[in-house]
Amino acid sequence: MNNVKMYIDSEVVSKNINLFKLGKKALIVTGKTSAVKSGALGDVTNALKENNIEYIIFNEIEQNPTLKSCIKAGNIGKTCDFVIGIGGGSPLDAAKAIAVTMANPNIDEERFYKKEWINEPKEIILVGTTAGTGSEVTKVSVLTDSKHKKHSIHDERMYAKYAFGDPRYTMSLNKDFTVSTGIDAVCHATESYFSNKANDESRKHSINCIKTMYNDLLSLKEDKELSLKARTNLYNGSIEGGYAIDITGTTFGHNVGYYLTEEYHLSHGMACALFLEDVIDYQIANNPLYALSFFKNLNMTIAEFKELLGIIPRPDIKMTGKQIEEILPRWENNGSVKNTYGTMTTGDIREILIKNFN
């Protein structure tokens, strides 16, 4: 059950200093620069100082966090009482995994992925600085293993106790990053709607996400600065998308996107977004009445929704027929493929990959 206490406000950290009293020492988990540029790191360290809480900063989280880094951070932070993740999806996802490795400092990769966690994860606070993943409110951590393959780990023990979002933190993001994270949220919402696990609550969050973000995302076709109001819309929408996938998980678009990230080093958001049209087209072709309900609830035409695709740059990726056949087995009996509304098969994925990259 999702019990994350989510706070979204201007100066949200300074207004909630007392909520940071989760122990005597904290491990702060960030990437190299975003936490500093956004101002979030300064706000968090000030909150900890006000509460006389010691802290260690671990700022080595990659764009696609590795379990190796999470284990390293867990060993560094094993004397800490709780973990604070600051950043976009990568540091937030990593913070959840690090909460596990802090409590289980000798854990190896096999036992981590099998969830053989002897001790309960440390408590987690998450501070979001991008409008995309919705990781603030999910029990999901996406990590890369020692073989450079991405995995989604789902476990209710990885929910944050508190999550904070201040749309001002997103003002430092450039256009490309804003597009990548924003379209990732739309992918979350769309895939969630077309999940076999979708219900009335998840569909409500999906529709709210897209409606809230649509106009401001579309405006990114033009090179102009987004206002704080627009940034607030994008952030609020991304959290709606997070609530949606926390209920349903994602579908084939995300999992096939992982391959593009692994092999072609595309950002997570862009890799998933390349299949957004395919997510829609598959449903229109195979489940037209259900697809119609999506557009009806959005109060949009198919063409209007697909206008969002215009903000996505298309990378020059080519795959041979042989390459496609060699990678198809990774999606046999894959949970995300099975989660796609309807009865998707690897044959469908073959057609999608050929259409896009062959």
Ligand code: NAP
Second form
Amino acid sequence: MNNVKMYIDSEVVSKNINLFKLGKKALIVTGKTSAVKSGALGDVTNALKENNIEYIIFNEIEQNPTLKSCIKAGNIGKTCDFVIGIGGGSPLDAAKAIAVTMANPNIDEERFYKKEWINEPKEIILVGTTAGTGSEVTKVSVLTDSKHKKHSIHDERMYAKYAFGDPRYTMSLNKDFTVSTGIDAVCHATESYFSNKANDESRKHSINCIKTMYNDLLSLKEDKELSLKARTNLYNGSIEGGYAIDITGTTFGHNVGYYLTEEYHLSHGMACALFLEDVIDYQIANNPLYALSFFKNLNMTIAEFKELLGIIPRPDIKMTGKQIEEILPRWENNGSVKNTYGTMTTGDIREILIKNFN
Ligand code: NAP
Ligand code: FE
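To test you: the structure above is the form predicted alone. What is the structure of the form predicted in complex with this ligand?
Okay, now the whole complex, with that chain kicking things off.
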């Protein structure tokens, strides 16, 4: 059950210093720059100092984090009592995995992915600096293995105890990442709505996510800075998207997106967003009544929803028919394809790849 206590507010960390008392020593997990640029690292270290909690900083988390880095961090932090992830989805997902590797140092890749975790993961605090993945409130960690393949690991033991979001932290995010992380959240909400696991609660979060983000995402077509109000809307919406996928998981759009990130190094949000139109069009063609309920709940026409596609840049990726046939087995019996509302097949994925890249 999702028991994450999520706090969203201006100066949220300094207002909740007491909640950081989860032990005597913390491991802080971040990427190279975002924790400093956003101001979140300063606020967190201040909270730890106020509580006389020692800390170690591990700032080597890369975009699309590798399990290898998480095992390295786990060894460095094995004497720590809890972990604090600061950043976008990459450091937050890494922190969840590091909660496992700190408690089980030197665990190998196979035992990690099979979830043969002998000791309980350490407690987790997450501090978000992007408005996108909603990782703050999910039990999901997306990690890249030693063969450069992305895996999405779901486990209730990886829920954070506390998560903090201060929309001011997202003010330092550049335009490209604001777009790619924001549209990632819309993909979460849309894929979740069109998941075989969707229920009334997840659908409510999906609709809230898109309604909350829509106007400010569209405003990114213009070349102007987003206000704090706009950033707050994007952040709140992204968390709604997180709640939606925590119930349903994502579908084919994300899974095919993983392939584009692995092979063409596209950012996560961009890679998944390339299939947002296909996620919608597949449902309009195959499940028109259910698709209509989506637009009705959003109080939008299909054309209005599709205006969002205008903010997504299209990279010049070409795939030959032979290449598509070679990669297609990857989606046979694939959980995310099966999770797509209706009965999607590998043949449908073939058509989508041909339409987009051939
Ligand atoms: P990210 O990879 O965490 O960050 C993207 C870039 O933005 C990095 O260069 C980062 O810098 C920078 N950045 C982050 N916050 C910033 C800020 N406030 N100011 C300036 N720069 C900032 O991006 P993301 O899209 O949030 O996360 C993507 C990852 O999350 C992928 O691995 C994806 O698979 C995963 N994901 C997880 C879930 C889930 O439920 N757990 C859902 C969807 C996606 P640094 O390198 O310095 O950090
Ligand atoms: Fe995503």
